[in-house]
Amino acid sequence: MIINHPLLGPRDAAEFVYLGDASLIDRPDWQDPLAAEKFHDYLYLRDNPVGNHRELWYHEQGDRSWLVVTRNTLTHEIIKVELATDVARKRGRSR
């Protein structure tokens, strides 16, 4: 599988480490009164979707960037690749 890195161009997926659902970018607020319950869900509950899914990938054998890859879980077709920092900024966070 080839991942088209936004800065470096096409790279083999072997250079990357898959790190799970991209919703992990939205970490719960530790000061929330329901923080313990929300962190439990954040850490342990995962969907196993069929079709398009946003995933976190880490470029371990390259520039060490974090990417959000939108990939079809049935066909492995990569629809979109974004820098995770850009995705976080769009959501009003600075990382």
The other form holds:
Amino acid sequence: MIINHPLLGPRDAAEFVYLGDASLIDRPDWQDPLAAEKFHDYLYLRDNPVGNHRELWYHEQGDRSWLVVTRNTLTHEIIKVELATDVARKRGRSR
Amino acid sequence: MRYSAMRVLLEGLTGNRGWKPVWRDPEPKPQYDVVIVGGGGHGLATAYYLAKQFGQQNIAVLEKGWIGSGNVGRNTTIIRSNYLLPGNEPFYEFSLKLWEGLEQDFNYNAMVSQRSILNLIHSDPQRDAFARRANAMLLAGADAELVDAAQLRRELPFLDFDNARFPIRGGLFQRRGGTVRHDAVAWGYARGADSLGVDIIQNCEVTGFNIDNGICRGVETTRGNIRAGKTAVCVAGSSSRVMALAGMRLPIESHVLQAFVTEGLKPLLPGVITFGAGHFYVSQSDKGGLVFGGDIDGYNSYAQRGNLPVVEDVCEGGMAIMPMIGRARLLRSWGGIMDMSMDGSPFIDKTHIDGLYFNGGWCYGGFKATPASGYCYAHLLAKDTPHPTATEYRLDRFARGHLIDEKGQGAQPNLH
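Structure of the form predicted together with the partner chain, please, following the form predicted alone?
Full assembly next; the chain just shown is listed first.
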């Protein structure tokens, strides 16, 4: 698979480390009264869909950026690649 | 029809005209006591033991494709019980004991071959870890044998003992481990279950569950609605897809695992050998091909095929322990979809929906577990209490903090 890095251009997926579902960006609030339940769901449960899947890849053997890759889990086709910091900022997660 | 040497002789003399299809092809009935979703090895074993050991009648197995089309026909056929943790080892040892009596039990030649499994040791700390594992195995009633490099040199002279990076210092043998003809396991269980009255319904995909006030009343399928007293899902690889139909999210990701087979060679490998410094395992099939595999590809996938970086990685593992493998030509490679769970261990449990049961999360260790998975799931379905060897395989173990993490990797499915 070739991941089209927003800054570096097309890079081989073997340069990256895979973390998993991009919902891992949305860490629950630790002060929430239901924090224990929410952290359980955050840490252990996954949607695991067939078809398009937004997921976190880390460019370990490159510029060490985190990417959000939208990829089809049935065909391995990569549809969209974004910098994770941009995605997180849009959701108000990052400074 | 019972198989025997006499039967083979008689059929041979009469032109083999007396053989019958080994299971029926029934139409689905409107109602069953137990409906098992998924006609793989585990689903068929569940039906077989439910009918045989737990006296249940009126059972159906629903299979989306055909019997043997999924992971039961896609694995590397290894059986073993060399686990460490108390939540796992008694279960896998129970499974190995069932393998040992399986062919007599269901009167089918599954080619169970206890040709041994060897885990190679490459360093002193690894020897300590394997000694601990061997002791855990012995405590659970399994067999384990720690051997040094000198003995291995006598038994397996072709290994690359003096490899500069990963020298071989010894190994952990489980002599009762080995291989089984995987298709024959599916066929044997299907035939056994069918002969006990189980309806095996192929080309019947479950498209939904009939859930009414928190009680599962049956399933909707491509061949009509079927009412069920108990609905038992057993579809590892597709667990998340199927359980999503019941509104459940699971602690599971689906990943692709590749396997490989070379051209047929003369007898070469006496048993199963695994690399201790990477992920590579190899055995030789009775047809002569070297059957081997390694790591999963490492990203969510429902494609039954993988990518080339892992092919290279697996082959490098092979070259590191037995360089002669480089002379063999690769004949075929294929992929199967694994339920990779958050701690690397499976589930055999009730769900929060009454009448709906779940079996899955087998990671890439499902084949060896087939008999015990079926037996323990049947136990749970018949008695509503877990089998003594499967009490830890609960869906709520993450919330309780009782993970069964053999590798100690944490909630990162692609590392298990």
